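As structure tokens, one chain now follows by itself in the form predicted on its own.
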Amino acid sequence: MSNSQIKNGILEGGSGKQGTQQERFEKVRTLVRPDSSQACVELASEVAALIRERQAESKNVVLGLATGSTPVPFYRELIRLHKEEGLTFSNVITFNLDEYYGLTRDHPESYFRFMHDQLFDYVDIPAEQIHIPDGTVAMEDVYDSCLEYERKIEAAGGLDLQILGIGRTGHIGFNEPGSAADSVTRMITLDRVTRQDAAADFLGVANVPRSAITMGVGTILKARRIVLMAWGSNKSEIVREAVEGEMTDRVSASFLQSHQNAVFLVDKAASSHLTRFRFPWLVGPVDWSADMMSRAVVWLSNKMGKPILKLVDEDYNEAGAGELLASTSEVAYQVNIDAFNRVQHTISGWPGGKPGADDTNRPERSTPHPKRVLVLSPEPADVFIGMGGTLDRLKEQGHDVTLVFQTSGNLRVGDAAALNFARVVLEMGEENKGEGWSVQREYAESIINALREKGEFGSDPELVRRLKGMILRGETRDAGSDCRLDADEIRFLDLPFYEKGRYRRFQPANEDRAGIAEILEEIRPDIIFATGDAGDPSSNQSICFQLFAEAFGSESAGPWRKNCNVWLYRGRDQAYEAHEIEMAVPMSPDQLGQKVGAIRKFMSTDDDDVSSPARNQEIASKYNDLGLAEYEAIEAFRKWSC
């Protein structure tokens, strides 16, 4: 690509090193775009302008590929360009990152199959010029499998771009921690978190398979130049390690600090944690407003691990925030009441706000009471992670509240929750022969049967996926009802987009938008509760919050909005931090129980999913360490500005 083409672009040469004070703890180049749509957009125009003068050149191009849900909107993108803009993939040859060992290239999660159903089936690229690990060779052949996979991207000249994903572990492809900066291509036994974060897809951490032929990290960095992409606030923390945080293999994506040209593209949740815009005053002046002041305070209580009011003129010196009491003109003691007022303001044991209070420094305003409430939940149990003790205050308090599960989650459900059903009714109906029971017998050996014809990973047929989704309504009923609500007051959607697709394959549509507006027009609601927001764009809690976002802004929506305010909460998604909280809802050990007790009526949640309650208690244990009251657990939230 000419220097001309990629000057100031995403794929622009250097050292790989950011170059301005705000950037300065960053090692390795990091571009911030506002979401991952506009981060695509312009990397597959890159790309495309390097294929296309290559093509001018009678040349090839080899690009490196990566799998997941994080490239997914670069490969549709790149899927426009050729189908809108003609853009040909004749000269282009791939190979990608790595495949699961023991899939079969037909199964539904191998990784050929996703590459073929994201991009290489909808663009002209020869077959002969895509290359995938292969994980169906025997095990006494696959080091030289991957000897001969590392041969043939030297043949082909060496990778010239690498597209990569970040994995929680750090990881690219599958170079799980303890990776070497020089490994080659490979077998790797799959992390534990890798695995989970995988179950989903598999219908079970059970189903994840244990090892995969990955690139190795050596590999990798000999491609010339490099894009990392990130998106969503989960990503943020382990994007700010392996940026800012020292080379290491427990960290493989940290390793790109060594390449002069690889680069990290992240939305603006992915860059979250990063210094310059977690704690920008340590980069650089800033414009002290009060919201800015207050997360100053709260960093510095945390660093100096004093209370609030604690707090003295030479913490501020000492930590680097001198800048702070110098442009208030004010002691670090009035400094330190202003801040600590603010967060103690966030605290309400009255969700819905309090009836005949003055709410001047309440999170939720006093009137109408009581409200009509609408809580959306993606899937079933993302409500009761992220508010179940919040559901309860809301409705001990006397509000209208409305339970809405945007999807069926029937995707979560493994098969042993449908066979075990279908196994009961079948030996009751062999208990009560004669007795109008053949038809049920006939249900459930064609439930038997189905899953036996699609064996241990394939697609459930709808008949499957509708039996699976009436389980998990019974479990969110009886989940329901430990937070006070009645069956009339849950309904589910099924949105089509998550009935007719699978996980990271999602393709929502109009029928999607027209179901959320629906419902808000039904409910016209005084207050919403959703999640999804800071999500990864391709997972579905994402999706449905920005169908829920699309339907609240829509022109058609009726004059309640305007009266309407929307409360964000982290279901699966990373908690909020003690500065970001405007709303923290506090929980008694009882409530909390309760919580816990809801979630466990999932038989498909994780391990991380039932342990989830403790991350209300680190907020609490935050909120203490502030100075302010100690509480069991604390529920947090923060107002969406649309």
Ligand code: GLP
Given for the second form:
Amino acid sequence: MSNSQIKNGILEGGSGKQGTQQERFEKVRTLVRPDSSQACVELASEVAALIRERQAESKNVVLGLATGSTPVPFYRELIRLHKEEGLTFSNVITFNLDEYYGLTRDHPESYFRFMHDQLFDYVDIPAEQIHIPDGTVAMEDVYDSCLEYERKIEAAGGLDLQILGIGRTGHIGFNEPGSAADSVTRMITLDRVTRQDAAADFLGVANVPRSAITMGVGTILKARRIVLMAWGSNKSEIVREAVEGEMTDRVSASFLQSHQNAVFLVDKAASSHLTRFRFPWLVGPVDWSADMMSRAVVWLSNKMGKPILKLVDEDYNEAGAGELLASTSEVAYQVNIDAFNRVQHTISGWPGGKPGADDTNRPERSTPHPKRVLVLSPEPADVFIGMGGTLDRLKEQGHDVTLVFQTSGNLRVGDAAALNFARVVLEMGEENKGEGWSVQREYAESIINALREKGEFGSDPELVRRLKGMILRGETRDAGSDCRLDADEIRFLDLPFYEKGRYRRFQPANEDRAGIAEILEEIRPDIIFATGDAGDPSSNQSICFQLFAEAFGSESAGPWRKNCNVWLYRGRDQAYEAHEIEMAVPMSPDQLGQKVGAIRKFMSTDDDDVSSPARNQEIASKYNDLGLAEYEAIEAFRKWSC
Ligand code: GLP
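Would you mind generating the form predicted together with the named molecule now that we have the form predicted on its own?
Time for the whole complex; same chain goes first.
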């Protein structure tokens, strides 16, 4: 790429990093942008420059494309450039990375369909220039068809630029752990984690195909340039492994370290586990604020396997944190006590503030009491997974709690639950042969027919989605009552973007913003609990958080907002690390048991997060290792400011 416009950009070339000490641990160039849209606008403009440059030379550009949520904002920006700035794709040839095996092109989750829905249908790329592995070839023809795919890439002149996402197993394309560096296009068995991650898209893990056809790691590495994108906290650990870890076939993205021209393009949340952000004192001088100090001490305590108060000067020096002591001219003893107290003060059994108490060292204020508490949950299970114990405490401590479910979550309800319900209604009709029952029977029959007609993979018609929503509402009320909430304290917003969409394809609109703004104004809360701030931006959780943040930050929000604290919890997203926690609400074994009970109420979905109680126990044991009291479990929160 000789284009002068893309110098100093994402595609600038060379394996070189920016040369700062901060990047010492990073084995591949890694660019961090505040959010995915900024990153994608930048990348799309560079790709557009490349397309135009090649057009001027009457040459083609060969792009390797990826699916998944990650590249969606990049495709949206390309579409915008086409529509508003006249970018043409007439000289673009594309090769997609992969396709599920066994899905026909018109299946809603086929990558063929995905690419057309997200990009190809909206730009002027000629159909014959689009290549996507064929998931429908007969088993005995798979080998040849994969070989043919490789040949076509070569015949087109090789990939100029390969776009990648990354799966939680570290895969690129569908190159699951074990894929060799020189692997080529082939059939592969999908990992359990990968299938689990695709479960929501396929409306249940059982529907996710077991195998796929994917370009190999070797095919990808042959591209002249590679950009791997990753957004959201759930990608932070795998990004760190791929960027800083050993090159290994356990994490196929780590092979990008060997490429001359590969770059990781990540948002803040996905970069948070990189050493330069997580342990900045290891990579260069830092500003030793009280917060930074306590982070470093928590890290040191973990590293030395000693409680904070037992750390001595030598431990600091040995671990390369001597600078901390030097910077404060304190001895370890004093630094330890300061850090210990900071962590200690995060612990509070009074998440809504303790009435009459001195607030100096408490996470939440004592007044007013009771407080108007608004708890936002993107989908029904999120709140119980993230803060079921805290919810119970807030109620127990007399607060005026309103639990608001932003979306119905009905896409997570399995067909079996809807069918079961319809059959019960039919049977009731049989038993009560009176007149009124004919309407119910008709309803039940139309549900059964609709389920039969759509088959295993089809989309639910509205009637079925509404029924699934009702089933989930019942389970939600049940779970709520485990946390002391009455039915009238639970509200369901059923935001329209969710009702109209499916996972990864949600398009929030003004009516959704208005829905959240209305509930905020109605409740005028003193405290809000919310989640989704660091999630994958296309996830339901993240969209719900953005909608809330916009409504909360809007000029038209009432004066109540100035006195309202917002606490963030983590539900399905990566749990907080000890140093990130600003309020730690301890739970007794009984409370933990109660929380497990609430999560189990979601019988109609197959996604209830059974590992969440274990995560709460893990936080408690981390606190215990630091030398703090030994609790059974802890739910963790951070304060948010808009
Ligand atoms: C699938 C795709 C990958 C993609 C990954 C991550 O496994 N085959 O190409 O990178 O999902 O998906 P997402 O971007 O939705 O997180």
